[in-house]
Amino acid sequence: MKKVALLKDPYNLIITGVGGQGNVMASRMLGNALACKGFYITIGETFGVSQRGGSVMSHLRISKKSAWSPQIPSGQADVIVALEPTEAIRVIASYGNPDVTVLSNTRPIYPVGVIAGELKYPGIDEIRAALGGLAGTVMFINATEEAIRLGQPILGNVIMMGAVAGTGLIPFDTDDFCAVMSESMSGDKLASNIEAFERGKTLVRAPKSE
């Protein structure tokens, strides 16, 4: 096997959004493929509530030498992927750090306060500046919009992984993402999964993705 040199040990990814945009699937995705090529893959979950909505977080740990503990300490965050814009912020509070990377979906999903006329969602433009005034590098990337346009709102979720793979911060890329994914799905489904992380990928090494 190949030997791939992380940025740090153990790097630490976070993959963050609400209950119903795959969050999980996407760790467990991301875990197995790295798992595969024989790194040590420790991962840790919170949901904030348990219904479709609630917060849904994912801690990856992700080391070439031994196992760690689940939880990543506060402001150690190698890499936060947001499924939802304002997730992005609350996760940053607490495991942020001024040389994190965050790669954040564009499309937000409204809580109930927000929907009732008790809260006020911030604009795209808020989230972009309190984002960039904590991270080391920000980008924003039309993960639902894209999903749509490819016929499969679902793979929002896969769209962003191809956005991490885009990165090169971590050893993941499609061959890695078709080995895992042929194993639970095949023909048009499988394609369509592909074609989604191929355009992740493409988006988050667009200049316009930023």
Second form
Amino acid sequence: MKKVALLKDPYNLIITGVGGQGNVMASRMLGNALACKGFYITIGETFGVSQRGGSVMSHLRISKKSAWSPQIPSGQADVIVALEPTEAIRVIASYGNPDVTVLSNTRPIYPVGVIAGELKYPGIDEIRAALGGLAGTVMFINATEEAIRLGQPILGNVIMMGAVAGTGLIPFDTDDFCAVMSESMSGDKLASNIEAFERGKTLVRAPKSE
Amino acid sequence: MSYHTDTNEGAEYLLMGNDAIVRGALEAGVSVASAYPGTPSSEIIENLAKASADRNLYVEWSVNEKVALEVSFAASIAGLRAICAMKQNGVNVASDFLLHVALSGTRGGLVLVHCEDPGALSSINEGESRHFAKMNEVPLLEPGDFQEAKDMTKWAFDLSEELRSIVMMRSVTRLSHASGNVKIGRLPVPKTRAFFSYSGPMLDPETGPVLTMPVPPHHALLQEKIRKAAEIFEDSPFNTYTGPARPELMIITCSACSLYCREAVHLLGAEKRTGILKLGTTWPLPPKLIRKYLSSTDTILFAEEVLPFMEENVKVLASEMASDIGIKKFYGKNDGTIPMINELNPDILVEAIKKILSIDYTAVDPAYAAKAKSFVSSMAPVRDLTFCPGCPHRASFWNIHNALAMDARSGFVCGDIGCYTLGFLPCGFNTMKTSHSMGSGIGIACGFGKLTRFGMDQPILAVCGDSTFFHAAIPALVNAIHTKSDVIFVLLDNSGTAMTGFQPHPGTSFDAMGNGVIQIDPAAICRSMGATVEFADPFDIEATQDSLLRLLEEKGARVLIMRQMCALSPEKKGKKKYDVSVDQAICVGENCGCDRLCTRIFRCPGLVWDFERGAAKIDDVICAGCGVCASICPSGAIKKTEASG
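Other form of same protein, the form predicted in complex with its partner chain, not the form predicted on its own:
All chains and molecules follow, beginning with the one already shown.
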């Protein structure tokens, strides 16, 4: 087991998005990678309605000591990863604090109420301003656009996880990602996942993303 | 290495609660597993099925929960260990048989795992099936974390054999679908020989016939088992206490709530003032243990979900012991300290504990919270649940809705549980007007259909899915046909138990373990009962609506099978049938007389509104390529072409 330190114990990370974006896969991958490094991991997720257009959220607790509640208490998130930008706002309102780091994909998925013209979807600049006023650090990542460029829009979640690794906030890097992914895939599929992960890492290293 | 087959004792895995239960059952040497799918329980059977070849198990998706329990019970009285899994309301379905199993007793370890859903995160009820344990005099266990979920499952089989009683073990969504570290134990060699001994004396639990009669002696024996269970529970390692010897406040908790309690005490820094008694054996309660901890303080808080089950049972013991242990101050659900609806969380416990102990604590600065909340209301539009892009149910409800509108006699749809339950929402054009237990749509419709003598002339439709049809709709349909009730029964056949993850059912050609089985044809069943049966493809809008309009003119019980595979079906492999696009030169947007039928009414997530151009457009990342929207645009602006490759 490698000696790795946490910035805080438990360290709390929330991955949020809309059903079908690969939220659950991302949280399990990250959880497995960290469990392999000797951490106690607790993941709480709500996926009963995840394929039916609803908001999805995974709570990930990383600890050297024990399991924790699968629901993070109010205001206790350290990192929020949003696969959809307005979901970042929804989550920061319940779990955010002035020090939280937010990594958000930029591509909207319109709720049906917006498609129907009953609700308004904010512009990305409004979202940027709102999150900027609530979080310690906000990074926007064109994950879906990058994934489309790689030929597989579904890899948006992997790009976002690469971005998480790029921040250096948690002890998690390409080796850990490869170790977990190679248990369930190989060949071209594994290679394209690693490529997406690496792309995600570069997107946060670049000055303030985008 | 998979956790199912790993023989490396002490190896650690990050497991979902349900996977931990699976591993526990395998470590107990389980031979038979049966269930009907229901969130949050379904992964138990799915994962036992994965282990079936390696571990010589028989695993089945049964037609419903009652039959599932009967199948597992047979294994038990043939000397094998068996596990039966279901969601909370499944216990209601199985409860008639459960009453009799408790009375007759069991042989090989028999464990009923019921995974409940406080807060109804993926249910249409937040039913409490713990009461069935007390009502039927069956021991009840509740694991408090992931490691316990595994260890307790294994122990439940030993307990069942020691008592010769079925054992109930209750999980909740926040354990079943949450994950944590689990150290695995030894995998034994499971029993391979089944034999039912029945030639011994009438009341012999090991060799006699297995009956509930004569009832009073069996009942006395059952109550003796419960007394013995209480004794065993006095020393159970699953009842744990953390905290000072004489705490100011004692929290009595169980299940996932114990994690919330620990978190809340930690946040409040109240470790030296608060004790947490976590009970893993919640029925029957061990009285000596309860006495010991009630004696250590005068102030008690109960933390459990959803109803005050443990709270009320502890209070009965406390009143019996009052002359010895004194009068206690109780906080919990009955006095409103903890809500009696919905799931709990650490925040609810923080509020309760800080009030009782007068601790000053603010989770989030109120100004920050207010600002954040205002951003949610102005910038995070609500995500109503909707059918997936390409879902056949959207098309089915579109057809039913339009046919009923054209018919104009205030017709309506009775439904039940499945993805199609969303038919009551705008995504189903608000067509479904009743929704209750499995199969109850057709039962209620059958009742409505007999109200013509009271002047009721509204057309009545019932919908149910293909898995639900077998589960509970058939008896109601028999009733409807037999009584000549005026109903149209619409079977929404999407080729699998889609909502819970495409488990096979009697209408599919393979079983849980992937073996070929006899496929039962719902149409043949309906015809054999004397109903007329028609078929429609809901994606063929015109033909389906014509069929519906014709059936609406007829009398008696009529069956229409709307058949189209679920958009997420593994068989579709994510392939699009059509490339769909909007010709924005033809779409006249708000100026079209259709009032934006495509986006304002039809509401498919893949067909969005281009606010810049004032016209509809397809979101290619989301569109599933069903092509239905091409049939609804009055201007013909939506084009579909056969997808290439």
